[in-house]
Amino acid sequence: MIRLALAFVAVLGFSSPIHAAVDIQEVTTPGGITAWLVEEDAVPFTALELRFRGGGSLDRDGKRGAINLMTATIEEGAGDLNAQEFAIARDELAASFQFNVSRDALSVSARFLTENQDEALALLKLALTQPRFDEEAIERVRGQILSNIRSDLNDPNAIAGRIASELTYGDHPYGSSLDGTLESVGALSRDDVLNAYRDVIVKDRVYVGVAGDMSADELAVILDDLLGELPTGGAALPPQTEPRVTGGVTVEQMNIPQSVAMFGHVGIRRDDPDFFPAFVANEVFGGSGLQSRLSLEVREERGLTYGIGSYLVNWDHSHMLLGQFSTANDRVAEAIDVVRAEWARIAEEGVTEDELDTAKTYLTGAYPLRFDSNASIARILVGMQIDGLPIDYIETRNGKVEAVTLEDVKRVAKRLYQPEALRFVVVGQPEGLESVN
C-alpha cells in the first residue's frame, strides 16, 4: 500500500500544480504557536516546513562549523533508534525529512503521505527533542564536511566567495563560511555538537508553513504535540551589520584558464519603500533572462562570459547587491570595464520604457510558477513570515511590481548603483589586472 502511495505522490511532483489565488490561514495553536495554512485535499500529502531564525550565525566563538556538523547529524539516530534504524523507520513511512542550514536559519522540510501521518510526525519529534549525536555518527559526518571544505579550497568560485565575505564583513559572522575550517571542524566535540543544537533548536524562534491534505483544527493540535517540548531562549542573534566593501578591485592568484569574478556593493532592505522599484531595476540590469543589460552587454555582444547576472541579496542583518561572471584570463579587463560602464550608465541614466515593461511582464509572468508544489509553497509560506510580509503578499506582490513607474526605476537606480564603490573579487590568472585598494 504504502509503495503505490509514494509512487502515486511520485508522479504528481508531491502536489498538482496551483493555478488560482492561495487561501492561507493562519493558525495559532492553544500553546502559542502560530503558522500558515495553506488546506489542499487534492492529494493525501502534506508538506511541513519549520524555520529556527539565527542559522549559522549562532555558532559560537572558536566553534565556527557546528551548528553545520549538528544539522548534518541531528537525523542520524534519535531516541532508541541508531541512524540506521532512523532511516529505516522513516523510509517505511515513504515520509522525507530534510535539515539544512543556512546564514540566518535552520530549516526542517518534512513530506508525509496522510495515512502515515501521525507516525511520520512522532518520528520527526523525536529528531527534533530527543537527537543521539552518536560519538559515530559525528565523526562519519564530520569526515564528510572536512571532504567538502578540502574541495572548497580548490573551487575557485567558493574562494572568491570566502575573500568577498572576509572583505566586506570581518569578523561578523557572515564574515566566515558556516561549514567552518579544517582546524575548526577537526576541534569540535560532541559537546559543541549539542551546544549547538540548545542554541538554535527553540520554539520561540520557530516559523512554520504547511501545505497539504491537513485542516486547521488538525494542524494546531500537531503542532503543541510536535514542538511544544522545545525549550525557548537560544542564543543571542548577532547585530546588524553594514557591508564595509569599497571600491576596487582584489586578485588571488589562481592556476586555472579562466577567472572568476563577483562584484557588488551595499544594497537595499527588504522592508525599504523602494525595494520593488529595486528589484525590477535589478531584473533589467542584470536579472535571470539573456535580455538584461549585463547579459547583452557582456555576452551577447562581445562573448566575454557564458553567463552573468546581479541579485539583491536580503540577509537578516545586512544587505547587498552581487553579480557574478567568470571568463577567460586574457578578457578579464575587458569584462570588468564593461560592468563599470553599465553600472554607471544605469546610475545616471535609469531603464527605458521597453526594459520596463518587458521586466514586469517576466517578473508578474514568472511569480504563480513559485507554487507549482506543497513543498515549494510551503517553503514560501514560511520566507513570508520570516520577511514580516503580510499574509495577502501573494494576491498584492504583482501588483506592487505593476505599479513601478519610469521614474521610480529612475530614482532607485541613482540611489542604488554606486560605480565608485564597486568591488570585485577576481581568482585566477587574470592579464592586464592587479590587485587595487
Second form
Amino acid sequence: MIRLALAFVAVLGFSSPIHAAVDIQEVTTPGGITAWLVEEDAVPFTALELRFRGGGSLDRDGKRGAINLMTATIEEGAGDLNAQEFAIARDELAASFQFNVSRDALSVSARFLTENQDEALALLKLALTQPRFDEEAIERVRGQILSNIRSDLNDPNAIAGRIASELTYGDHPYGSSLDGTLESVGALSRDDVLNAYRDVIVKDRVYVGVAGDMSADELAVILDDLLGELPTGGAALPPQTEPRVTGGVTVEQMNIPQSVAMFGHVGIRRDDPDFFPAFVANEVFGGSGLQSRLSLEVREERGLTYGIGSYLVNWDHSHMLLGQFSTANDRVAEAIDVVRAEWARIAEEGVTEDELDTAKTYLTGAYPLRFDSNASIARILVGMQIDGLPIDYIETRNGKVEAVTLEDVKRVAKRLYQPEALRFVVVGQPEGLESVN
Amino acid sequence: MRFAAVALLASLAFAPRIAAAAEVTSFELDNGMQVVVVENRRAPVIVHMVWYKVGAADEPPGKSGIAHFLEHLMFKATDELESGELSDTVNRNGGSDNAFTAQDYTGYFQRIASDRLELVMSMEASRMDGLRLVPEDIGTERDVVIEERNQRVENDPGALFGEQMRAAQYLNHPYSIPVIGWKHEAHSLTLEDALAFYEAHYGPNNAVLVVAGDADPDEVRRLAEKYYGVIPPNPNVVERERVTEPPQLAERRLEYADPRIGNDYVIRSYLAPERDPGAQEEAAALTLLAEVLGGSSTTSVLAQKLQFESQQSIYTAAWYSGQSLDDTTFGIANVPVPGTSLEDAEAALDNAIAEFIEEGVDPEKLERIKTQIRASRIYALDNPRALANRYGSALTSGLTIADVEAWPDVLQAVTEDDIIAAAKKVFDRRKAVTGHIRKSATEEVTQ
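Give me the form predicted together with the partner chain now, not the form predicted alone.
Let us now look at the entire complex, which starts with that chain.
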C-alpha cells in the first residue's frame, strides 16, 4: 500500500455525515425511547446501532477491566441458552451482534435479515436483558483478555499509548487502559461483572441509530420491546478533565529496530465557536492525504516514515490534538525536529490561501462519501446524537467548512498549536534522544 | 455479457425480495483490457480500480520488493501529471486514493463522487503507459518503503516469523518471498529495476478495470474506450508461467524465540490447492473445512474441543484462502493456556483434528455455515467496494467472471463427505511447516 489506512477517522467527533439523499427520521417510542432512522429498502436487512454512554470509564475503584470483561462475556449465554446454544441460534438466523466498549460508550452493532428480524431481535434482547455471565464463560473470556494484555505489554504502539494516557490523564479513567491490568483482571469476580452490567446497560443512557429495511412504525414497536425492560440510572459519569501533559520528550527503551512516536497536547472543544477553523487547519497540517504538511515534510521530502498524521480528538470528557509516526531509531530525533518546526510554523504563519482551498474542497467533497452503507449510516446517526448535533446537521455541515476564512485559521492556529506544550512519547531505542521534562 | 448478481441468490432457502441490487456488467476493450462494472446506486459515489495481473511472485530473482516499490513510484510524474498530482487532484475533488500489492496482482483505486469518474480515469490511464521516473524519486521513496517494512514486519515478531514460515513452505515457488521484499534486497532496488518491471508488465492487455457504485455501464464503456482504449497493448506482456513446486516429501519444523512474544503458540501451514477456473470444488470443500474447524470462536470444532471441553486453549484458528494463481496454504493454530507446553498444545491440536475426521461433519453445523454464506451475499449488496474487490482479485488470480458467478453454488453443493475427504488429503505432514513461537528459547513452559 502506498499509505497506511489510519484508523483515526471516528475520533473527529464529527462522526456525522451525509448527502441530500439521506433522509433522517426521528422516532420516539410510546415508551419514551428516541431513535434516528434512515429507511432503505433496496436490500432486505437492517443495521441497528446502540450506544450506552459511559462505557469503560464507569469501572468502579479497583475494578479496572470489569466493564471490558462484562462486554466480552455478554454474548456468552443468555436466558435458557448457554454460550454455544446462543451462538447456534444467532448463526441459524445469519444475524450478527457485536459488543464493543470504548472510553465513552458501550456499543452494540447488530445486523439482521428482514425475513427473520423478529427472531433476531428477540435473541438480542435476551443478551441485553438476561445475560447469564456463567462462571465458566467468565473464566474462558478472562483467559483471552489476559492474553491480549500480555501481547500489549510487548507491543510498542500499545506501550506508547499507555504512557501517553498516564501522562495526560493520571487518575482519571482516561489515564489507564479499560482492558485493566493482569492483576486487576485476574482479581475480578462474577459479582464485579454483574455490577459492571448494572452500571452501564441502562435505558436512559442509550442512543439508537438504525439504517435499512425498516419503517418508523415498526421501529417504535421494536425498540420498546428491545429496550423497555432495561433499568434506569447507572454509575455516575466521570468529570470533565483537562489534559495535564506538559511539553517535552518521554523515552521508553525497547529493543526494536523502529521507534514509535506519539505526540500531542490539549485540543479544542467540539462546541467551541472556533472548532471548524481548527478542524480545517488540522486538515492542512496533518490531515488524511499525502499532501498534508506533516506528510510532505516528514515522508515525501525526507523519507523518514511510512505515515504521519495529526488528529483532533473529542472525547466526552476531554479533548486533544494528537499525532503519531514510526521511524528508524537513528532518524527519530530528526523527525521530531521536523514536527516541532512545523508546529511552530503553522502557529506563526497560519496556512496559505491555496492550502485552505484544497482542504475545504477535500472536506466538503469527501463528506457525502461517508454515507454508503447501512452500517456506516447507523453509526453516524448514533454519533450525531451523542455529540448533541441537530438532526439537520448534515445539511449545514459543509456550509460551516466553507465559511472558514484565512483569518479564522490564522487566529485558531496560533491558539491551537503550542510548540512549547508539545509532548513526544517515544518507544524504541532512539539515537540522540533523551527524556526531557 | 451482463448479468445480475442477484441471480446468485436464486437458490436461497430464504429467497428474499431484492429491489435495487448490484448489477454486474463486463466487456473487453479492443486492446485486451477487461472491464467490470458493479452497479449500486445507493450513494453518489464510485470506486474506480485498475488491477494489473502482476505481483510480487512475478519479480526477477534478487529483486524482491520491486512490484511493491513500483506501486509507490506510480504516484510520481507521468507524461501528463506532475509527481503527486494524481493524489492531490483526487483530494481536491473530495476523493481518496490508494494502492496495494499482493503476490498475484497490483491494484490502484480512487473513491470519489460519481460525477468525477472521467477525471480519475484520465489520470489512471496516464500512468498506465506514461510513467516518467527520475533519479530523485528513488532514494526518498525507498526510505519510505523500508520504514513501511520496519512498521509492518520488523517491529512485529509474528510477522517476522510468518515470513520464515512461508519461505519454508515453498521449496521452489516465489510465494516463498515476502511481497514487501527481503530487507537486504529492498535496500538495493534501483530506478532501472522499477522501469524494467513497469515496461515488462504494465499495459491495457494485462489490466482489469473495475468500476463499482453509482456507475452506468454504457457511460463507463464510453469513457474506458476514450481513455484506456487508445493505449496500445504492451507487446512485452506474456502469459504468466511460474515455476512449480516439486513433490514435498519432508515435514519442516521451525522454532522461533523472540522476547517480544506475548503468548507462546503453535502454528502450522499445509500446502493446499487453490481455486482453478472451472474446477473450484476442492477449494470449496477446503473453504468449508476451515469454517467448520475454526470459523466461530464458540461453535467451531477446534473451539469446542480445545476451548470449551478440555479448556487447554485460549484461542484456536483455522484458515484457508482459495483465491491464488498457484498452490496456496491451509493454516491452523493453537494458543494454549499458560502452563501448557507447545509440545502438548501441538498434540492436542492434532488429536482434535484426528477426532474430527473420525467423527465426521455435524450436518446441522454445516447447514448453519451455508445459511451464513447465503446471507453474506445479501449483506455484500450493501458494500459495493467488497464486490469490486471480489471481481478484481478473482480476475487477476486466474479466475473468470463465470467462476466468480458459480462460486456460491459450488460452496452450497459441498457435502459432509467432501469436507472429510478434503481434510484427509490436505492434512499431509510431508507438505506441512509447523512453527513453535516462544517468548524465551530456554523455557519450555511459559507463564
